[in-house]
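Let's start with one chain on its own, the form predicted alone, as structure tokens.
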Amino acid sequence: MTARSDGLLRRIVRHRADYLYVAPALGVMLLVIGYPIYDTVYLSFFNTPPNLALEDKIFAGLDNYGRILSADSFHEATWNTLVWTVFSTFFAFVLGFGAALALNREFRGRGLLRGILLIPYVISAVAASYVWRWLYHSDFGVIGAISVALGFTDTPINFLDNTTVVMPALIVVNVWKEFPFAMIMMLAGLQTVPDHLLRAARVDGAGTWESFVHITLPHLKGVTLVTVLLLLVTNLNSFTIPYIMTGGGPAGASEIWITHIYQLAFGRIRFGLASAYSVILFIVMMGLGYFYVRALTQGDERRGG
């Protein structure tokens, strides 16, 4: 037995009463989370044609996984998912960090501005999706009318029915919806930067940029990692905005993993394929979850070491 496992065992024994207190909650979680995961994995090994009842499913082994991984639709959805996740995360974080830097300074009306910038985050994703659908509307949309009035375009831009423009248009909506979360997280991190270090740096002749690079950024490393990982997980599992605004269209140009799983399960009634797809997504999410937990516990490991 290694020293680490021995220490873990002693810690479990020492806190055994605490585990007993949370045992009922863990039991409920196993029931409402563990069983659906088991059933999804189990169903992923079966073929469920739409003309058969679910009870008459046919064992297919790993055939569903092979069909998914070799399908062109999977490759297209994977590329769309990467574009959606990476760009949404990057721009939401950059915009949120910039807003946090601005709001970290004292100025008149700062509280009001904070409240205004939080509005996208507290609005329902369903309501926001329908509002942006009308803003993007090719005939009656405000954005298209403004672009024509200002002379940027001769005709209103077709945002949601254009295979080239639809994904950037959806990313704009998603960034608008999510950047307040990054702003809140980074603003909380900025407020933990020690003032005495910043004052000492100014006394030593460091400018604003030097203080930001050598003092502020190192102190924000932990919160930055956690924020980026949370944004990645949220965007990878995002469903409401792309489904309501485009349903994965046009011609699959905005189809991402989560919407494709929904279409397989409830559009084509292929629960076996959808379950296999869900297992693949679950594995990716678990990988991100591992790094998230490491980011949360690395401080505890340093203190314990």
Contents of the next structure:
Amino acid sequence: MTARSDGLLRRIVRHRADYLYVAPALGVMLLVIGYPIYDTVYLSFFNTPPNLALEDKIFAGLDNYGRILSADSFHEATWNTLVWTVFSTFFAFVLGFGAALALNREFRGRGLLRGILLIPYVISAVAASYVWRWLYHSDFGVIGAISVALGFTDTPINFLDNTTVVMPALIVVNVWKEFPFAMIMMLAGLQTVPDHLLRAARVDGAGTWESFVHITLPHLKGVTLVTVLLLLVTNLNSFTIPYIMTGGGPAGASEIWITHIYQLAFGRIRFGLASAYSVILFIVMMGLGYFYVRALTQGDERRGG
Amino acid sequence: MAQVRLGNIVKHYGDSIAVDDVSLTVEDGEFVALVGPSGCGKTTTLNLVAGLLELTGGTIHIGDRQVNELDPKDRDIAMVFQNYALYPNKTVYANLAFPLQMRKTAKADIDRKVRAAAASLDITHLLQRRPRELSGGQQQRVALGRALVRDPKVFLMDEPLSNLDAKLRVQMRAELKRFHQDLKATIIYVTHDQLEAVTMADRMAVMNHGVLQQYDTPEVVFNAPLNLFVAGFVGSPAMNLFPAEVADGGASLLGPEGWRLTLSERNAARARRATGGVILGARHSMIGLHGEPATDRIPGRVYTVEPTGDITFVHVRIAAANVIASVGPDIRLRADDAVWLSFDQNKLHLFDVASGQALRD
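To test you: the structure above is the form predicted alone. What is the structure of the form predicted together with the partner chain?
Next comes the full complex, and the chain you just saw is listed first.
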């Protein structure tokens, strides 16, 4: 009680050892996270020349923000980012949860199947992107060849150079890459469902489905929330797969925020504009981060209370 | 309510045998306690009756129906678990309603039954709370209520009081007993606490290593244990057991410490039935302490004295063996006093060393 009324300084002095332990980590974070954030926000208020001579920058106030928010490319990239994030998250979660439910039952070869399903997750995203680019290739791609052989199409589909198909094609790769993450999370969650509750439900007359709805699902609420939020953040931040497979093309059809920012900063050397763009993304991420931390700590309070 | 009949039930886990050929009948409306040390197979037996485990062999009847192949939900049983197993995301009301809801009971009926059960357990004011907002005793009542609403044929209880503190346990023990009397319910109650079994049950089934050791009323189990295990398990402090040789053609016992105890006619006849040595069993209350020797007394030395208020336990050393006797609170004894122990020959227990079985008339 008294600690709360004390000043911050006195508290730091009293617990100086604790603060000392945290100091190195805090210092590193200030250096590699804090400073870049500060510099990005600072740069976002300037017009920068299209070269690396940043001392020639001119203060522009909120101009960069105004230009971004009114640009068509921003609206297109935002729409693409939304489609990308929502569909990737949804399908990765559904597929991962399904796989987790399957793996949660005892059967022969369970360990092997779990290992196989984890492969996409542990493969390097860069390597996987190149492999998928070949699978999708309009002339030599396996997927196109198979769909022709099976008679689905007359000519191989041009997955990556077609503005309507490119987004779904990329989302498929992304879902393939990250569903094992959802699977691991949900499997861990499933394994903590208390056995005595399931037994109680069986005695009370619940079948498999009722037990799932009344016991398992409520128990998985926390881990579901955390998994979905983490997937959302990962997908909003996606870069590797779209950048390597299409670079945002064709004609910006697969351009999402991060690839667009990269293009602005390092393609067109517009650091001020790219910084403002990053700040907008940062604000969105902080919003998600708030819900993530709340989801994590809510459980703590419940346990504590 | 219904009778429960276990016929030679067996449960194996791989190579280990958890329940070994147990047969017993729980009569309609009877309160039976399954009691034994942990790992004795009592909880496994209960789970077999519930249908949460599959039998390796034998039959289980509830009422006239053989239930071997039936799911727990089709056996018409209700279960109270050690950790209550209340559904944490549901209110108390929803917890009580759950078994009825699963049986597609009409809404109005559910409401009526839930409120009746809540009223009978005095938890009506808790109906809108969640389990984590309740005390241990309240959770216990809710668990009982959830078993009660459905009016099952049999109540199965798995150490329902073991998570409560000592004071609450005594109170809930009385409430459970009353609950049984009011409902005339058939109850199978698992506990490792022999005191719970003795105080509440109509009959108790003592188990060890998966084998049923004795199944009888608490009085009989307490006064005439069938073997050394039951003798040592039931009663607190435990029955004093010490080995001896049969001497003088059965007329007396010779202790390894050199004492000689003259037996009554009846006990001599029992002792003669022993195949080798015997083990003498005596509860603390059957042992008298004296200041002088006699032919039917064993010499010993007071080791320590434990006054408990209304009774004083005296630990006596006979050479290396420790014996606990009890005396009235007004008798003053001190450590290292020489004493002579006498036994109430009518309540002396004799066991065969080789078989561990009680020697009977």
